[in-house]
Structures are given as structure tokens and as C-alpha cells.
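To begin, one chain is listed below as C-alpha cells, in the form predicted alone.
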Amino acid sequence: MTGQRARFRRRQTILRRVVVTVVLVFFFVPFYGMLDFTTKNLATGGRSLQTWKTLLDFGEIGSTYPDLKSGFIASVLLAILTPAIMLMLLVPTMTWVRLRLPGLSRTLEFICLLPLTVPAIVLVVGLTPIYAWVTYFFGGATVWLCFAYVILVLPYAYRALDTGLRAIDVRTLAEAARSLGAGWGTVMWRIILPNLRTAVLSASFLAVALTLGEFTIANLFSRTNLQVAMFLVGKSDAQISVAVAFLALVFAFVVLFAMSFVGSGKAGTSVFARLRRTKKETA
């Protein structure tokens, strides 16, 4: 029996190593190809770091490739606004439906999952009249694409948050906090959100990843985010475009890793400790 378990564990170890190796090769071979291309001297066939020197010269990049600067700033703002708007819409709505209107849970699920069935080009056609008004009132800045991106991330964010809400007894927690004198704002901010931290971070990961990699809607709306900027630069200088794509992938990885690191700490005080503290504050 012991020998069988030992063989089973060895097989599991070998399988894990094979899977990890395949995943690493899958991710790092394209990185190597991008680095290899950006360090080639296309004129002589040798090696050169001129592409990276140009890319690190922010003054030259800002003057020679202005789309890169504006696209990067727009994508960073979109990566902040899109998760924020999405969480402000979904978390209170999903919590309220679960507490007070459980009969609407299927309807809410249908609405949130509907964007999965709508192609991006059809979504752009439907949003064009709306964005005519958005442009009229707020201007044509790329940052206002956050409203369209919220629609794109709804299905993924809904699933992440729904999993988190199913893992906790929202009704019991809310009733306990209310019985101690907490208002609904306190219940949401001090009781529900701390218990949904993992789900909130998961939804934010997905929103940030989608926002940083979105191209179709921005291009069809003639807005310049980072992906569109790389596409435009690639028409005149492919090496700069690939170098920026490499840095964008590294930047996205660092952002997601940092968000994961923030969410990996201890959850803090227990729910009942929060409830007792809430009672003392409202007494």
C-alpha cells in the first residue's frame, strides 16, 4: 500500500513538473522571440540595442511617437476607472438582490452574461448612438471608453463576485450587523466587502487584464489606447512596436502580481469582531 502511494506521488510530481514546464515554455518562447527581434540590426544583420535606447529616451518617444504616450496614459486611466465603476455597480446590486430580491437573481445573471454572446463589432454598432451623447457632453477622450469596457467585463466579474457571495452567508451577516445598529453603508463597507476581498480582487484582475489588452472597440471608435498606439507605430517602426508590446506585457504582469500580493495578506479581524466594533461605534 505504501509503495503504491509512493508511486502515485512520484507520478503526480512528474505530471506537475511537465505541466509547469509546458506553461513556462508557452509563455517565455514568445518573450524570447520579441527580445530577439528588437535587438536585431535589420540593416547589417547583427545585434543592436538602438531600439531599447530609443524607447528609454522619453523625450524622443514623446516627440517622435506621440501616440504611444497618450495611449499609455489612457490605458492606465482605463485600468483604474473600469474596475472601479464595475465594482460600484455590481457589488451593491448583487448584494441587494441576494438579500431583498432573490427572485431577480436569474434576470441579473442573464443581463450580466449577455455581453458574452454579442460580438465586439455589434456592440460598437449598438453603442455608437450612446457615445455620440458621451462625446457631446464629456468630449472625445479615450478615457470615456471605460463605460464600454465595463460592459465587456460584466460576465467575468459577475462570475467572480457570485462565487464570493455564495461562499458566505450574506443574509446572516447583514441581519446581525443591522441588529447591532449598523446602517446599510456600514454593512456593505465594514462587513460584506472584507469577506468578498478575494472575489473583488479576482474581478479586478480580469477587468485590468481585459482593459490593457483591448483593441477592437478602441480602434472602431477611433480612440487611441495602448494597443491601438502599438498598431499605429507598427506601421512605421515594427521594432519599436514589438518592444512596447513586450514592456506592456511585463507591465500587465507586474500590475496583476502586485494586486495579487496585496490580496494575499491576512484577512484581518473576524466578522464577529467587526460586528462588535460596529456596535461600539454606533452605541
Contents of the next structure:
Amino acid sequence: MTGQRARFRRRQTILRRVVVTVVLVFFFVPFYGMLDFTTKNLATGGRSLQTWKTLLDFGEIGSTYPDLKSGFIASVLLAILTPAIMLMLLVPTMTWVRLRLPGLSRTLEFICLLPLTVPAIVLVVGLTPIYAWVTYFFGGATVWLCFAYVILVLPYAYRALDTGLRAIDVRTLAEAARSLGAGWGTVMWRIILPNLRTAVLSASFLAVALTLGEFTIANLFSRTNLQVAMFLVGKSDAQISVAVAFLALVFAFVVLFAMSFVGSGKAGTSVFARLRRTKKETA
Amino acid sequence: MSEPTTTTTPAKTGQGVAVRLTDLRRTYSGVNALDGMSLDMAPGEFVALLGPSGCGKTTALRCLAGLEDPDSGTITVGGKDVTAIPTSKRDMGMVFQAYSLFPHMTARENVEFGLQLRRQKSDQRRRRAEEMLELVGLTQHIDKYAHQMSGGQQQRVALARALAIEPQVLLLDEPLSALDAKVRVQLRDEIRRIQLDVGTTTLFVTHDQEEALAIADRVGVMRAGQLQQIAAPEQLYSSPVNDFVADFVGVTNRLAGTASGGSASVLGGSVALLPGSAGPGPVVVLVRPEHVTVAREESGNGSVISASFLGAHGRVIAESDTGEQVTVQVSSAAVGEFAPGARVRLVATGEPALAVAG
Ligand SMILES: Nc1ncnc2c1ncn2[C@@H]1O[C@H](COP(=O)(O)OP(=O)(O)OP(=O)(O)O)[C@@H](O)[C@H]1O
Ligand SMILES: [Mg+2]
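Just the form predicted alone so far, so send over the form predicted together with the partner chain.
Below: every chain and molecule of the assembly, starting with the one above.
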């Protein structure tokens, strides 16, 4: 009995290690390839740090590759604006529908999941006339891609927030708060949002990840975000482009990693704490 | 020699206020949840609303809380018309059937929430929260989160939270129905004690008649969106106005009889009839089990079907020779006498009862 269980445990541990190793290899082989390529001296065949020197010379890089600088700034702004707009749009709407218009919840779900079924190219065709207006009102800056990106992240964000809203009794909590004298703003800010923290975090997480990796729409709209900039630079200098891609990956990883700790003021609510807890429970 | 100390709780809100619901109507897609419901509550009174599922109890309470808008009718609290005032301004403490503590706050923070909204200073808030949690007997759990407490404890915190704001009216919608029987009895008695202590006018919704009769000053019985009768528990039990109330509150025998001149002959005895009874002529008389006697007698008028021991008393179910089933309350010591099949004499003792058309 106990021997069998121990054997099962052992086998599970081995399996877990194998999975982790495979995943790590899967992630690190490209990293290794990128590092290898960017440190090659293409002329002599030896090693050279020239590419990295160029790239990390922040004074110079902006003027040598202006696209890269503007693309980077645009992507950072997009990674802030997109989740912000998405949250401002979705959290109150979804809460309100749950509280007051439960009949509309199917419709809302359908609308939010719709972008999933529309290919990017079709989306661009559809968005073109709208972006004529956006350009007219706001100008042609890349950051205004955030509107398109909000649509793009809608399905994922909806799912994440929906899970969060399902986990709490929104109606009763809101009614309890209101009977204690809270207005709707207070209900949202002090009661609903704190209990949705994990959901809000994972929705933002997805939005940031998607924004930082988006190429198709930006390219088709001829706007320069980081991905497009890398593509443009890659045409003239492949090594710089790959080095930037490497940095972008690291950057995205750091941002996402940091995000999972941001806002988790109380212990035990961050994504990682949850992972740890699940692991402990299954172990 | 010291004066006898009267325990004054700082929670005291002084006198409660009068509440009046007048002709409330509320329709949900064709269903009349409230169909001309009127209710008067005296200051400081504890009223329980009782009725079968779906009769509109919750709707009435939610209208009073402002969580639901009546289609027509008015609600006044302390003489002031509050029908159009939103929930957040009505100043009503509510305890819900579902657990409603804010999950991200401790018991103390939950209780302080309403006080914070009323801009009380933080030390004042703290003290008040501690007092309230002491009042409901949770001093040791003051820093716990909802998920660290039992259902009964959570409902106590919810009660403390509702009372902390010194509400004009306390509203309780089946706050005990998710708890097990023992905790339920314990907490309901405690709710009554606290309510008497603070003197807040209270509306308590339940579908458990025992609960309603045990703690309320007056019990209102509802049916299909209307209040059938509202009276003190013993009065409701002894003088129901119709057979719905008689049936719903306590156990009742429906016995055929003949009415004439304010009394009816039932089971070979005579029973005085309550005002509002049907008659004269053939009627059905609603007789309580404790208003029938049963005794072993070979030449009696019925035979025993079963007898059961219920703790404080016993219950004999017999069938009269006219084919009616009669439930009789007996002392628990006597249960053993009534073996199934034994011949007995059943006699109505004559306490006033209601007769309805047969
Ligand atoms: N939001 C709603 N939408 C549609 N119908 C409703 C709604 N709320 C209540 N009703 C209907 O109104 C009637 C009264 O409901 P209410 O909740 O007041 O009953 P209740 O007496 O509290 O019953 P219970 O003891 O089961 O809680 C029911 O027929 C119910 O179906
Ligand atoms: Mg109800």
C-alpha cells in the first residue's frame, strides 16, 4: 500500500522534472541561438560584442535607428493604455450586467468573444474606416492602436474577469454594501474590485502579453510598434534586430513577472502564491 | 450597598421608529410578487413575516430596504415617505440569507465599513466595532476573515455590521436558514435578545413557523403577495382568521361538524366558534391537536392508527368511526397506552376554533 504510493510519488516527481526540463529547453534553445547569432563576427567568423555595444549605446541607438526608439516607446505606452482602457470598459460593464441586467449577460459574452472568430486581416479591413476617424480626431500616432488592441484582448480579458466575478456573490456583496450606505462608486472601488484582484491581474497580464507581441495589425496599419520596428531594422541589420528581439523577450518576461507581484499587497493572492498553493495541495 | 446594576449596552439606539407599508404592489413579468401588501410596525417592534415559498416575503423586505422598487404603494419610516429614497440613504441594517461578509475584510473591518462611510473617526470606529462584535459574542474572532469563520459566526458578524450603523430598521431575510438546527435555535434567541437590547424596529423573514412564533412580537402570515393576518404568536395560533393561517401555523385537524348559533358539534362534543367562522349548517372545524382528548374505551368512537413519542409530549393519530383522521396531543407518559388498533374515545374539549365552509 505505502510502497505503491511511494512509487507513484517517485514516478510523479520524475515526470515533473522531465516536463520542466523539456519546457526549459524549449525556451532556452531560441535564447541560446539568439545570443550566438548576435555575438558572431559575420565578417571574420569569430566572436564580437559589437552588436551589443551598438545597441546598449542609448545615446546613439536612437539616432541610428529612430524606428526602434519610437517603436519601443509606442509599445510601452500601448502596454499601459490597452489594459487600462480594457479594465475601465469591462469591469464596470460586466459588474453592472451581473447586478442589474442579467438578461444581457449572454449578449455581452457573445460580443466579447466575437473578436476571437475574426481573423486579424478581416479585423483590419473592418477597422480601417474607423481608424480614419481615429486619425482625424487623435492623429496618426502608434499609441492609438490601443483601441484595436482592446478589441483584440476582449475575449481573453472577458474570460478572466468572468471567472473572477463568478467566484464572488457580486449581488449580495453589492446589496450589503449599499444597505450600509455605500454609493455605486464605493461599491465598485472598495468591494468589487478588491475581490476581483486576481482576475483583474490576469486580464491585464494577458493584455500586456498580447500587446507586447502584436505585429500583424500594427504592420497592416503601417504603425511602428516594437515588433514592426524590429522587422524594419531586420531588413538592414539582422544582428541588431535579433538582439532587440532578445531584449524584448527579456523585457516582456520581466514585466509579466513583476506584474504578478504588483498589487498583491496581501500574501497569498498573487498568481505565484496561487501556483504554490495549488502545488502544495496536489502534492 | 450598591444599586442593582442595569446593563446598559452602548449599542442602544433609543426608541425604534414606526414603519408603514401601504398597499405595495410588485409584478415580475406577470407574477404578482406583492399584491396590495400593507403592514404597520410599531416603534421597536419585532415582526416576523411567515409564509410559504414564493409568497412575496423577500420582495416585501427588499422593497422596504430599497433594493426593489414597488410598482405602486408607499413606504414610510418614522413618518417620512422613503419610497423614492435609494438604499444607501435609507439607513437600514440588513442581514442576508446568503453569506454576505466582504471576503477581503476581517470581521472588524466589515463592521467598521458602514461607520467609515459615515465618516466616524478611526478610534471611535474601532471601539464601536469591538463593542458590536462583543455583543454578538465574537470578541476572539475580531481579526478573522470570512473564510476562517463558521456559517453561524459569519451571520453574527453580519448582524454586528448591520447594527453598528445604528440603523432605523433592522431587516433579516432568513438569516438562519443555512445553519444547522442547534445553531439556528441558539442564534435566533440571541437575535431576539440583542434586538430587545438595542430596541431597533425589526422585520424578520422566515418560512419556519417555529422560528417566527418563538421570537417575534407579532407574526404576519403572507400568501400570494398579501398579508393574511398579523397578530401576536399565541393569538395567531388560537384565533386564526382563515383556514390558510390555521393550516400554516401549527398542526390542525379538519373535522366535519354542524354549526349553529356560535358553536358547532364536532366529534360528539361542542366547540365554540371564532368570529368569522362559516355557518350555520355543515362546516369543517379546525381543531388543534391539544384541543382533543383521547382515552381508551372499547365502546369509543375511533381507533388508534399510530402513536409517537416526540420528547416533551406525545402524539396519537386516530381514525374516527366517521372516517376522519384525528391528531391528538397527549402527555409523553401516556403514549404507551395507545397501541395501534386500540379502541378510543375522541372528544373535542371545546376551546374556540374556526369553522370554514365544508
Ligand atoms: N427578480 C425576480 N424576477 C422574477 N420573478 C421574481 C423575482 N423575484 C421574485 N420573483 C417572484 O416573485 C414571487 C415572490 O418571490 P419572493 O422571493 O418574494 O418569495 P419568498 O416569499 O421570499 O419565497 P422564499 O421563501 O422561497 O424565499 C415568486 O413567485 C418569485 O418567483
Ligand atoms: Mg425569500
